[in-house]
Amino acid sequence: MITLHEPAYAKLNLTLDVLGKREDGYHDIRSVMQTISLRDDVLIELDTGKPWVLECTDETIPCDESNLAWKAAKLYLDTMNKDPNGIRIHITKRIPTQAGLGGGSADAAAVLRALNRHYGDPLSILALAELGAGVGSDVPFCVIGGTAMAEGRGERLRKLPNMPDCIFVVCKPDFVASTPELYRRLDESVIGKRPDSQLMESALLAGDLGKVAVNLCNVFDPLVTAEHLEMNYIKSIFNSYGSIGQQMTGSGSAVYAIVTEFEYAAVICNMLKENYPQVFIAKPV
């Protein structure tokens, strides 16, 4: 039996556009995306000789066919055409689910690095984020990592220059965000702020994260942040605390904060974590 380990780490949305809606019914985005150290990781057994099995430490999450994982899995060996006899994914979850911090992306682009590696690298990185937009739109990113900016469905990657170091501070509530709902809301609706996606990439060039943090933007923030206002309070901590720019990921519910020191960021923790358990430190990787 071989045994193959990969880590699967957490994304944030830097800036999140919606530019419209597609004659698929997808929507076009564009987004600066940002892989960050809170992360699963993902075990694989090959040549098991046993029908294909999906374990995590998460009761919540599906161990069938419908995971991503299962369906990442199942594309590359199809397409690569082999017979792995047998395979047993487990996956010791540690991202928040339903946070907008693309949790089953990552888990399903650290089993195709995961496959890819174990059978020669047949695939370079670029192709198998292609090969990961069959699986999911945040994939593709996932496969990559680091900093980049993402187009189309997401599947349109092109790498920027490294985030600065600085620290994350993010905070899952307990409430979910309807991603449908809230794409409908915005084709209603009329943006009032967008994220300016020259002014992001600029700062990420002159590796000024004061000017990073300044330019977070994501057109979903404020129609949660409407709907639910502990959003404002938790975004209320980070600004008392340190945070020097802070916003939702994806269509949410998480929320994150970057801030210098670690300390600022061990206080916003100790501040947060009676109302709100789901709340991690993490760096940009």
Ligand code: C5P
The other form holds:
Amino acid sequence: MITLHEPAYAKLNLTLDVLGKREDGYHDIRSVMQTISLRDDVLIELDTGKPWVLECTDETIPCDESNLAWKAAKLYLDTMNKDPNGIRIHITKRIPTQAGLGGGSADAAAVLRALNRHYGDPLSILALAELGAGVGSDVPFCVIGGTAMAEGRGERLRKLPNMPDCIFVVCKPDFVASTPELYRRLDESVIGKRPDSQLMESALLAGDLGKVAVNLCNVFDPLVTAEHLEMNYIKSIFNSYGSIGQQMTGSGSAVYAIVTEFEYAAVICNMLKENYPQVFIAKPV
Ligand code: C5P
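Would you mind giving the form predicted together with the ligand, to go alongside the form predicted on its own above?
Whole complex next, starting from this chain.
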């Protein structure tokens, strides 16, 4: 039996703009994305000689063929015409689900990377990312990780200079925001403030963390914040204790702050943890 280990990093959207609805029902986006050290661990056993099995430490997550990690394994093995003679996937879950942190996509991307490495890297990292688009819109970015601009449905990727060193505090409130529902509501509303991708890119190029922080912008944030005023409460705690920029990630409901000192992050965690058990400190990776 062969065992593979792969980390699966969560993502944050530093910017997220929705440009319009497409004929296939999806939306064209433009987003600067960043992987962070908050992560799941994916273990894969090959040649088990048994039927496929997927296990996850979080019991609320479906462990059947609907799981993105399972879909990724099937897509990779079918596409590359490989038969591993049984596979067991075990996911140690730490990334909150339905949070906009790309947890399921990160697991799927980890499966793709691990299998591709095992078979001797027959696909380039960009080809692997392209394959990942068949599993979910955020999978291509999660395959390459780091700092990148994602366009199209999320599958057109361009590497950007690495995000300057900083600390993220990520808080996942209890409520869940439905991604398709939010896209629908965005279609019906007029978008007020949109991100300036060029400014964000030049901030990254200059390694200017302050400029990155003030240019965070996500078109879904005002929609969700208007309905869930606790977002303002979380942001006010961020603001009061050293945050230099904060916003929701993806379609939510996780919200994050950028801070420059670990002490600030620790104080924010202490302030929030009574009401929000899911608070994390992370670094860009
Ligand atoms: O691709 P994924 O399964 O992550 O997308 C979930 C849902 O989010 C889609 O079914 C679609 O309603 C919406 N979506 C979209 N445009 C995107 C990404 C997601 O409309 N670029």
